[in-house]
Amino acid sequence: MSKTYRSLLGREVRAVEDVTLDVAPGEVLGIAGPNGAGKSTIISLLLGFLKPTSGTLSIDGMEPRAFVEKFGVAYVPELMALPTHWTTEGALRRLAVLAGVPTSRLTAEVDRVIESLAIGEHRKKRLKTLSKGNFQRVGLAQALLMETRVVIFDEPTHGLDPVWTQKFREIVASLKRADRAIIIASHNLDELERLTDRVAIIDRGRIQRVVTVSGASVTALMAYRVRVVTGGDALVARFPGSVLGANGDLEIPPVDVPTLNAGLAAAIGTGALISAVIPRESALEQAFHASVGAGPS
């Protein structure tokens, strides 16, 4: 599947090129990439706002727009665009009608999502008075108004504080089911690693690689930072090339998991005390930086 735009000067711009990807029912798929990589175009194609220039795209055997019109898709855009003079409740009631919520259930469903997102105190407030985080919670609430088989989030934690970022993880966990596909586009690699089964890394319109994040490989080489309480010298002796900082943190060069565990166990056996072991980069971060050609900061 490819999507090409034509600029005002007639120049072709390939936003998405030769993308091949399947999303299975029951799966949570992440899409990661730098700005301008093609993530937004892929989402627009999935929602049927755009059609591919070449190739095909289908949801359960149907063209995306036909699927959306028949079954609906829950969608949270990065930036909600709603009339700001609407109240929170008024916006959700209007969006519930557009989502096809039956009149007999409309009030109950709006009440349910207001309670679920804890925005009851903002119920009668105009949208223009809400903070960025609370406005984002309204966006999440509208996506939960109807049961759908496809859920698409675009930068869903944008503007959320740490408490509601954690709550969003719980929402995604509650949405997972065998017949539902969930797609999350985000710059936040840590969130994608926590929430998804696989992550498609896209750059310059092409999928560079697809990373399975639901399980870690014990043979992968990763660098670690170890918080040392006592016994730093014993740890340095176990990991050639490691450096013990003045603050007590030990920087361990890339090792596999068995080597890491053996070295830590040996040092602990001689009396070393360790308070934390922190990967310098996750497997997903390593794959991302390798794919887009940018090293860690």
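Take the two forms, find the largest set of C-alpha atoms that superpose within 1.5 Å, and that set is the rigid core. In this text the structure is predicted, and so the values were computed from the model without any measurement. Residue numbers count along the first chain shown, from 1. What changes on going to the form predicted in complex with the partner chain:
- Put the two forms on the same core and the Cα of residue 61 is off by less than 2 Å between these two forms.
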Given for the second form:
Amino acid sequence: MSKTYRSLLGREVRAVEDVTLDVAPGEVLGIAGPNGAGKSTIISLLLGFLKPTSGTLSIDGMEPRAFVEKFGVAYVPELMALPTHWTTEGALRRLAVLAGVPTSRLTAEVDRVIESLAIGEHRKKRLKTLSKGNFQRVGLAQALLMETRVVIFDEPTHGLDPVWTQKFREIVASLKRADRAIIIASHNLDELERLTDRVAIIDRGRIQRVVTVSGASVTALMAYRVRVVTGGDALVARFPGSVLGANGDLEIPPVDVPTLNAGLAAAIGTGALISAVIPRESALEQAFHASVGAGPS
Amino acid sequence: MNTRLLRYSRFQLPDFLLQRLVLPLVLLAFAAGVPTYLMTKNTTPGFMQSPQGILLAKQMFAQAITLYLPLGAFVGAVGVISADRQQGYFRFLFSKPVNVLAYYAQTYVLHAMVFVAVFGLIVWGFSAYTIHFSVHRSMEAAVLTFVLIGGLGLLLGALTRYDGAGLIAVYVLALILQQLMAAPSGLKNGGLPDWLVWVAKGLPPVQKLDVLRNHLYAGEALDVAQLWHVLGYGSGAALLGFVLLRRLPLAR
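Having seen the form predicted alone, can you show the form predicted in complex with the partner chain?
After this comes the whole thing, all chains and molecules, with the earlier chain placed first.
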């Protein structure tokens, strides 16, 4: 599918171009890309908020808008936009009614999501008085009000503190279900690597590659940082091109896993002491930088 | 229309009454309510039945209508679809299993009902303090007003974020041109050039709406052709608005 925006003056912006992507039930798919890459446009297309200029898009064989109107989608948008004079509880009650929560369970369901997102102390507060992080938690809470087969998060941890970023991971883990597809758009690669099964890397509206997130490949070449206590020189000798920093960290150029282990074992055998081995980049980060072009800072 | 939408109306009703209709009601209270109160307080009991009292009551009623009907219909008609789009609320509302057309149809119907009912109450209260005005004919006038202005508001809201400014522009332009055409100047179509006559005829029939309202208040028979023109124009605009709402993307 493709999506091109046209201004009244005829100026065209190709937001999404020839994107082909499928998500299976039970899968968590990440969409990664720099700002303006087209992630949010893909999500708007998925929800039927936009229509593709060409190509087709379907959810369970249905046109997206028809699917959403029939079954609903748990969705947290990138920008939290709700009338700010609504209270936290009021907003959740309204959205619970629209979500189809029966009257008999309305209070219990709203209480449940308020409790699970720990926003009880803000339930009577107007949304305009909430911090960005708390507002984001309200956004997450409303998405949990209904049982859906499709869950879409657009930059879900934007504005969340580290504690709630961690809790968000637990929420996603709890949402995983055999008949449910979860899509997370983010530019936080670490987050996507932890949460998803596959990541589609998008740049300038095109899918550059789709990476399966399944741990490090044995044969993939990766750069490492080794924290050396003693015996740095022995390590430098084992890894040509490596650089020993003043702080004792050894930067090893890209090697595969067997070569890394052999070199480390040999150095340790000669008395070297190592406290940590840290990949400079994960496979996903490597793929991302190779696709998008910017290297690690 | 499904039950969850009907249940949602308990939020939409107070939203309209307390956040939108409150402004015309406050203005109305100052423009007609306070003078009525002062008049009934400071005059003899039989004053309202005197020719001066009847004239005064009719003048105030006309003032109330002029203020409440267009303004009340306006606040019920604009900023409904456009605000949801512009502010991004639609992303939350319409990721839920909600039919977009049904949602807005319900919103407009509720706005119309509250707008008409409140006007009926105003007329009833005004009648109680002054002279008799027909509540049901006043409510019919309010229905006509909302059908035309509400329909236009829905159409413009589906088309553009500037529906408020658009509606004012269209309404005022139509009123000016159609009043010029109808003015007893002795010239055909008020001396307007043909192309402007076509423009005036193509614009919403606001002048006919005024005429119909005046007939209703006076208890006179309505011109059926005028009535169908107003109802048809408003309903047609609403229908076109719904078609556009279905065809145009929610996000822009």
